[in-house]
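Let's start with one chain on its own, the form predicted alone, as structure tokens.
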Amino acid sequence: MAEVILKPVSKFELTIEAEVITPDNFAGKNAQEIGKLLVWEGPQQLPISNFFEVKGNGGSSAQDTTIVIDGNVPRVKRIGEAMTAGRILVKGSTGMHVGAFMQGGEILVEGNSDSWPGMEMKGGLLHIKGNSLDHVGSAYRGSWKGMTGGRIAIDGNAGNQVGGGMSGGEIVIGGNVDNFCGTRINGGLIVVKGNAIRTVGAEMTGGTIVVGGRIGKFTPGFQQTATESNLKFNDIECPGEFKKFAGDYAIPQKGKGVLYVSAENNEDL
């Protein structure tokens, strides 16, 4: 596989908007071609070379491109926006919207993300070994649907919203969340193995949330129906006892979700 490596040059005083880091933008083209690739820096499009170095050439294909940004890139938005096959490495922390769009192939962050991460995500994997901030997965402004296909893995901690709008793929969060995960889901899987602030699984009308840690403030429109042990979701394992609850009846649409939360964690449910 060809390895293009991007080195950061820039000081990066303002965000810049890089959707053209994709393989499938970088297939076919030598190092001199993929420098010339054009990104947006406020009102103004730059040649890519103004931010990073860059060593190496494309693939013959997405297929067979590897990306490694080798740096944090925290103000480099739209990393890997609608890639379809590939890989991409970043050697740090990532800016806004990593993974938004994405079709197909992987991406690993080896840091941190900021917000909007796998936003209305299709396929692929999107990796993320450090903590994030709000909206994985999530349906973007003004939009309903998020997340429909692929794998978001967040080894460590999510901020508000995870999942927001989802109605496919899989959601696994190492760590703690904050408020509003799974609103609105409609499909999927969303794993938390941590700890959720409140209001998990508002307005669900499909899909499915596991918890295993605590929920500080649970959602009223949910009844238990059950009690499982040790969950399985191919290969996401949920070790445990938990409480099988169907909602949200806060809400009149008939369809109901399933939400799963650790008995042990949760005595007082």
Given for the second form:
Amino acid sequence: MAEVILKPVSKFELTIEAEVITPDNFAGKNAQEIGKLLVWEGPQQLPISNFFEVKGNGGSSAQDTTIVIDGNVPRVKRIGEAMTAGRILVKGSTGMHVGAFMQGGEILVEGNSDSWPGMEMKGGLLHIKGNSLDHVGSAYRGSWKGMTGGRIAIDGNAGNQVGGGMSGGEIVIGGNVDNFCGTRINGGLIVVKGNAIRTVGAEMTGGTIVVGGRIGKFTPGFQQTATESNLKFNDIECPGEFKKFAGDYAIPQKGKGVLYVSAENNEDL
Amino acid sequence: MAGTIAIKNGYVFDPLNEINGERMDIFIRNGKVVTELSAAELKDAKEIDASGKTVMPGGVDSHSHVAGAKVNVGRMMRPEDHYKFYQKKTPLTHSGCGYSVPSVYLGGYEYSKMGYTTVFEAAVPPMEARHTHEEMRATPMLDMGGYLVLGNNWFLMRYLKEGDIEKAAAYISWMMRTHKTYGIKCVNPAGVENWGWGENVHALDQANIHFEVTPEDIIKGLAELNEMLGFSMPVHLHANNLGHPGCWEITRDSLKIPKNIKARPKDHNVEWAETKVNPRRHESVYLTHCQFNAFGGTSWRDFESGVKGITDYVNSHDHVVMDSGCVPFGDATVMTGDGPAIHDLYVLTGNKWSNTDVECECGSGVLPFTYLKSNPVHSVQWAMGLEVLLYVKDAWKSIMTTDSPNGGPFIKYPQVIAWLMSNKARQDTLNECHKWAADRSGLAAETREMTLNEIAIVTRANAARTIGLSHSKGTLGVGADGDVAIYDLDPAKLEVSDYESIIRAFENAAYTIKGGEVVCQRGEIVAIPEKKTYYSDIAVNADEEKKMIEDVKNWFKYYTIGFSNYPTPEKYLANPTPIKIDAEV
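Same protein, the form predicted in complex with its partner chain this time rather than the form predicted alone?
Up next: the whole complex, starting with the chain shown before.
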């Protein structure tokens, strides 16, 4: 497998929009050609080589191409946007919209992510070892059609609106989430190992949400239907006892969503 | 010389001059069509070799929602409509974005790419006229105008109730001048007023709350006033009960109301381009987006096309012209002055919804909508839009629109043209659709394939004729505006089964020429032309007008704005072009 190494050399005084950084775009190009690809900085388009030192050549196809971003790039947005295959490794933190519209392949971020990782993602794997800000795997502003496939794994915490409008795929959060986790989802699976602040599953019309920790304020439109233990969704395991709820009954499409809440951490429910 | 051009050897389609695919040259001098250019002029003129290409007058859209308050609400409430459809700035053009509700700049460019040069905004609420004109002024590439929404206007409803036709006429002529608008639009007459109380009207003889006028009173009144005042266009009707199963009957009955009213356009001062066909309208009503007004059945379960009921009537009567409101599938934004109809769609879909009450005048609603081939009702609506155009035997009675962006955005026109011209295109789409499209409409059995001449009628000649603009638009007769669209389509080699080539040709005109200047070439904007804004300037009896103004001032206490801030001054318009009309009142 061919490896392209991008070493950040700019101070990134403005954020850059780098949707061009995908294995699909790098495949079949040598280092020099890759360096000439354009990214947006404010109102102008400039070559990648203004911002990164490029080493190594792309493979014959996206599948054969690995991109290593060798450093922290919290001000570089849209890395891996709409990629279909191949691999991206970020040895640091990324900016907004990493893996947005991703269709296949794999992105591994060793640091943290800004907001909108995996926005409207369709397939592939997006793994963030640190924390993420808001809108993980959610729909774009104004839309109610979020992630439809693939998997997002965040080892740390995530912010607000995890999986907003999601209808397929999986999101696994190792830590805690803030508000509106799984709002308006109609399919797919969200597993939160830690706590949530409030409004989990608000207006959900389908899909499954599991919260292993405590929910600060429980959403009112849910009704308990059963108690289940040691949940398993393919390779995702959720040990312990869970109270099972149906909802959200607050909206017309009533009660088709499933919300599991740790019994041990939510005794008052 | 600016605006001087020779278009050589194209296959010309100019239905108003009965030119049907003849190979000929078109000459334009100083922005106007002429018989020929002198040798000296030819030397300086730009010359375009149009051999093997289709040449038509510039496209005319007589019903599209492109400017004003509700279009802007659509933009504001739909960021998701913007981010995947955008265009970069160039040295000549602005950047822009928006798929179903594009920015004003992008809207102008996209129309021009398809060979359109004239577009009329379908609904201008009087209070929002300034906003609408500001947006029209900023829309590049297009000559424009707008229709004033008057079907639920307090002053008119009161005058009609009291039978004070003179004052009503004075009010309409004053309102057209005050707001610099072109014709009368009537949306869900009497119903939108009821919507202020959460109600609607569902029958032509149902009186509304407080004003106690019926839809029939309003349609009859406005159609009579329209001819009394002598507007260039017929009264523009969006019928009651729109979007409800079974609404085709009320639509047909609405069309019967102005049956005996004689068309009397009185724009005598206008200079007319040469045409062989009589370019004056004879219709007393212009029904809009027929598809949405032609639902059959009694519920969503037995929903079916009711188009035939209307087209049978239109085929046997000569006082009606209509546009289609086709549904080309995909993302749309429904926006109309018919507030209750949009509320019903909100209840049906649960989508985000915006509703506006325009004080003493009208209302509106906006809602994002997606038409799916897999959805039974949507697939029938697709078939119905095409039925409207295919069932009307005389193309001079119909106009192709999508009621953009209600049925779908105007950028889908090339796709609609392909369905009209190619039975194979329709059969292929029928195969992808829900089976209701075939079972509950007659489209599957319809084999008519429109000719390029008929396409020229429904996309420019008749749109211009219907709204009284064929003195300069929709024709290539001597004296007409030098607006021309040249398409990469060789009529001698045309195979309509290869409908993709039709779509490609109409998507990006080889040349769009406006006022004798090439403004767009194969999808690229190459010049930003001057533009005009048309409005109707109607003179009526000064005494009657004075008395009427007293009423208006008296009732202005119900408005939130001051009377002096109400009018739209000419400075809001790009090249204001009044059409002088001598009313007989």
